[in-house]
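This document starts with one chain, in the form predicted alone, laid out as structure tokens.
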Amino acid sequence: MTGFSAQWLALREPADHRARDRTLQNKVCEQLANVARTEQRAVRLIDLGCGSGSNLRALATSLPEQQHWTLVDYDPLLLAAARAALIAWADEVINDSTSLTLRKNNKILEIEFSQVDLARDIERVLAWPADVITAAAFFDLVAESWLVRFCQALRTTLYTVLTYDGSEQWLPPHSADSAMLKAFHAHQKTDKGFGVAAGPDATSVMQRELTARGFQVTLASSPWKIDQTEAAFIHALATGSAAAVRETGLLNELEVNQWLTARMSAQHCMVGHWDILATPN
């Protein structure tokens, strides 16, 4: 799966950063917290689809001092982009080879870059040792079969945050808003490359299977909340979305132009999203 641009994922990361639910977030940190001060060693975490590492930017701070990461994705320009973000980002490098380490905030991260095809190799990365699978913005846009086969895969905690739920309001409203929506979910429901997209329903299969394999599961609400104070996202993800339904052919060119000159000016745009926490029993 590629097509996501280091220049999107930095305009969205302050918006995920604030979206992401804090109960769930503290009970994952207090989770590792645990394993830190009992077993006496780094905390390991394995991020999924990592982009430019905005999950490991959100996430750091909070959590032990000592920990090892290894980010996961399929595009290498996104991978190298995590690693100049984390590099510019950091209080100091203390080793920059083939893995990474730093210092922020008095914490110390180990970090591995690791280029795999996740349609093809979930199974792989989740043997790997890992205190927490993580991963943002990412379920969405993997099919059913594969989410059943990570869930049957999967052995230990995961957090996951940002899958997208299928609700989105513009302020003020436009007439247009339903249809667009409507063909927006038909392309999210289009291949990125691990079959047909669960998209808005990624999160109700998780909830089953997951359930269905002993796991405890929690839901918890994290929509993005946006106005004008971040025009530049409001631009680019109106034009995103318009680009989007473009290619379904559901709607004609002049509606979605007229949707889309509109929502350049949107006072306010929210779009939901769920965050996940599953413990094994």
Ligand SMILES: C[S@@+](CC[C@H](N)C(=O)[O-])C[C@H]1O[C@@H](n2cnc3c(N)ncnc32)[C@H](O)[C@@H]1O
Given for the second form:
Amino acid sequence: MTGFSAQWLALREPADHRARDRTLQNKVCEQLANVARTEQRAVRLIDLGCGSGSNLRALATSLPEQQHWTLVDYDPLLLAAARAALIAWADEVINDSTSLTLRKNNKILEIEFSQVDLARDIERVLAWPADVITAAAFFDLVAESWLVRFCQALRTTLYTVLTYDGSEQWLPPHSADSAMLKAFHAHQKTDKGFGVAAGPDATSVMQRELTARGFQVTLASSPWKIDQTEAAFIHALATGSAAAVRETGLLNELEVNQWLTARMSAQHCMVGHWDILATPN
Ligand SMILES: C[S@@+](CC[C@H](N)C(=O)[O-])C[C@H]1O[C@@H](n2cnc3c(N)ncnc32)[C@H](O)[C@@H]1O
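Please could you give me the other form, the form predicted in complex with the named molecule, since above is the form predicted alone?
Full complex below, order starting with the chain above.
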């Protein structure tokens, strides 16, 4: 397991929601509004690597009135955290049994939770009925060979946000920034349970594989822009980066510690991501 904590996901959620590209989001919402209008039914979304449900919370209030979500993760603790966070977020809990039915801003959401190892079973999940397959902050964890499998099995629209693009800028600059970033990239390409991770190359691999299979692919950038008003997030981000760099052994402890001390009081941090909307022809 890669071990994402619900606390870390909660810290990043506001920056994640701000960063998402609105033009791409509006396009996927329009597409689903058409489905709801023409087919007179709930729209169906599957969220891969759902964590504690942030992607649903970002999208649901802009989607049609009746929605069916399947939240997929392999971590049972995160699936439990997602259920709890969604209950706290809802205006009303209509049904809380195996699935969860909520009302939020006059939208009715039926939510299923599914524990699946996507490294092994992605083809099974992509065979479930869905109008959109979605994911947030997920695809940089997977290997290129897995991305090829994923693109081969994908039959419907893909809307994915916040795939790391490899760019970072911390202000004020620090002499170890570029060595730290290089080592962080090396860590990005370690095995996160899917084979050697594609890391910042994931988006270009997906663009290539989906275009080759006749999908219309649109990319948009979705950088985090964080300042000291989110000091706890800056601290967690810097601490996490330093821990990843330490694991690579590419910098010595003193260099990592000096960088970390400076970064705790960084005034600003930008971390680049890509969002992708891919529609089958
Ligand atoms: C960076 S987190 C993103 C979580 C959530 N989408 C969000 O935006 O807050 C990556 C998620 O992928 C999940 N994940 C990682 N490997 C997985 C696997 N093999 N199968 C299913 N989920 C996995 C993790 O448990 C975690 O919830």
